[in-house]
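Only one chain is included here, represented as structure tokens and corresponding to the form predicted alone.
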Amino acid sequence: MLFLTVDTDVRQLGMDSGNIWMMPNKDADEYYDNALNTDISKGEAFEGMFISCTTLKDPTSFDGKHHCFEAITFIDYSAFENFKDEKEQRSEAYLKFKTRLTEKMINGMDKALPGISQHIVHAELGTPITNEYYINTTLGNVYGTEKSLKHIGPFAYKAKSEIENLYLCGASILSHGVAGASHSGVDTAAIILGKHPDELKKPREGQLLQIYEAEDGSDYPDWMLKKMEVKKARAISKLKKEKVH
């Protein structure tokens, strides 16, 4: 996964608040088959990418000149085998072959969201080995834990762990994704109340959810608004401070 932070108008790249799923005209088992296959730091670009702007999703988290991305391609862990034992300290050669995989994913980008590379303000590669370091994901993946017959259902890990008050929730723990991180999320909260999860999913008299469009901002409360000021305002300062050092 590539964090890349940029200071243009996205918008004037083609970049809006949804996603870009970027894949070549191909048979998809083709292309997954030849991406576990290849040496991928091999070619110019990555040619399946998943592409996605933080800040143009989330007004509030946008400082007035910098947007956020996150951007995702299928790899297999194969390719960093070499690597699997280090420690802290990287060597050259992992570094070197990092290196290498972040220009192929901006030039991804670039393909995607033409001159974007020429707007660069910081680019961060997580790797498999990077996850495996920080999130103890199996062979480094996006998803938590592995799951084989041996991981699910009474083998899987538990809500309440061992230890008096600790309670454990997300992909690892009920399903992988988004909805069964999300669904952990309830039933663990569920068996800490004392309820069934059902419970805490039906509505509630009066509770409401506001969804505002990423896209027009015409309908923002003054909460809103304001923390979106604050935001650009606290940019600025910092800008000011460095020009005077």
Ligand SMILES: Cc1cc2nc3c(=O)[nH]c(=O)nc-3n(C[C@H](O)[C@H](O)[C@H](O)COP(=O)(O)OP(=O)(O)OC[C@H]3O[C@@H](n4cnc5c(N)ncnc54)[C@H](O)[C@@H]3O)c2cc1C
The other form holds:
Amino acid sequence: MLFLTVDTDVRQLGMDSGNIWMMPNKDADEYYDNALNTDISKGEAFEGMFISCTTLKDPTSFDGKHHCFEAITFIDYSAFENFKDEKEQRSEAYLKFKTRLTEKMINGMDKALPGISQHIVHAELGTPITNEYYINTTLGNVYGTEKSLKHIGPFAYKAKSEIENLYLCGASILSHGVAGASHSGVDTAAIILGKHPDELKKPREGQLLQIYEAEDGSDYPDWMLKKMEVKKARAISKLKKEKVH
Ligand SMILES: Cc1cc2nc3c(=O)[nH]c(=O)nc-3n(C[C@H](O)[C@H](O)[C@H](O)COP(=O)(O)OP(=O)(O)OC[C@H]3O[C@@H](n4cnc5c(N)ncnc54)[C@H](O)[C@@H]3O)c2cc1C
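Let's see the other form, the form predicted in complex with the named molecule, since the form predicted alone is already up.
Entire complex below, previous chain first.
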């Protein structure tokens, strides 16, 4: 997964607040089989990529100059087997491999958004090793710990841990992904509060969930406009300070 910051108007390059799913024009099973069975250090660019721009999805996070991207591709863990037992001080070989994969990701992005590689301010690649290190997911995947038949339903981790007053929730507990993490959060809160989860899901009078269109700011409330203004003003002031020093 590549985190990229660029300093250009990415709308001009064809990006909007949606996602780009870039796939080669071939049978999907064939593509996935290939992706799992190729030497990923080879080749000029990743063929299949998911690209999203967080600063266009959430305009309150845009500082007026820098756009942030998350780009993902599908790979097999085996490419990282050699590095899995390394300590925090990573080997030269791992870092070189990361640089190579970063180049391939950027080349892939250039295909979807021509010229984006000319505007990179920051690029940081996360690999399965990164996920293992920070969140210890099974084989460094992005959806949490393994969910085999031994890890779901009655066999799943429990919200109440063996340690007094320590409760668990999230994608690694009940079920994976956003839906799994959300259900788990409600269930755990219900256990702590001694209520049924359904009780917590009942809407309260006056409770409002607002969703605003990322592409159309015409009905943004004042607090949101203010937040956007402050974010941009802070970025300008930071840039000015950097110029002085
Ligand atoms: C690129 C990507 C794409 C995905 N796409 C989808 C999708 O399309 N659909 C889907 O259902 N799921 C998707 N997922 C999976 C989904 O995002 C996760 O399963 C879900 O967000 C996990 O929620 P969580 O609350 O368990 O953990 P997280 O969202 O990871 O939250 C954990 C929080 O704990 C914080 N934290 C960590 N350590 C500490 C500490 N020591 N002290 C304090 N705070 C700490 C972290 O900063 C983080 O905010 C995707 C994941 C990735 C990475």
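Source: prediction; values computed, not measured. What we label the rigid core is the largest C-alpha set whose atoms superpose within 1.5 Å from one form to the other. Residue numbers count along the first chain shown, from 1.
> So with the core overlaid, does the Cα of K42 end up 2 Å or more away between these two forms?
The answer is no; the displacement is under 2 Å.
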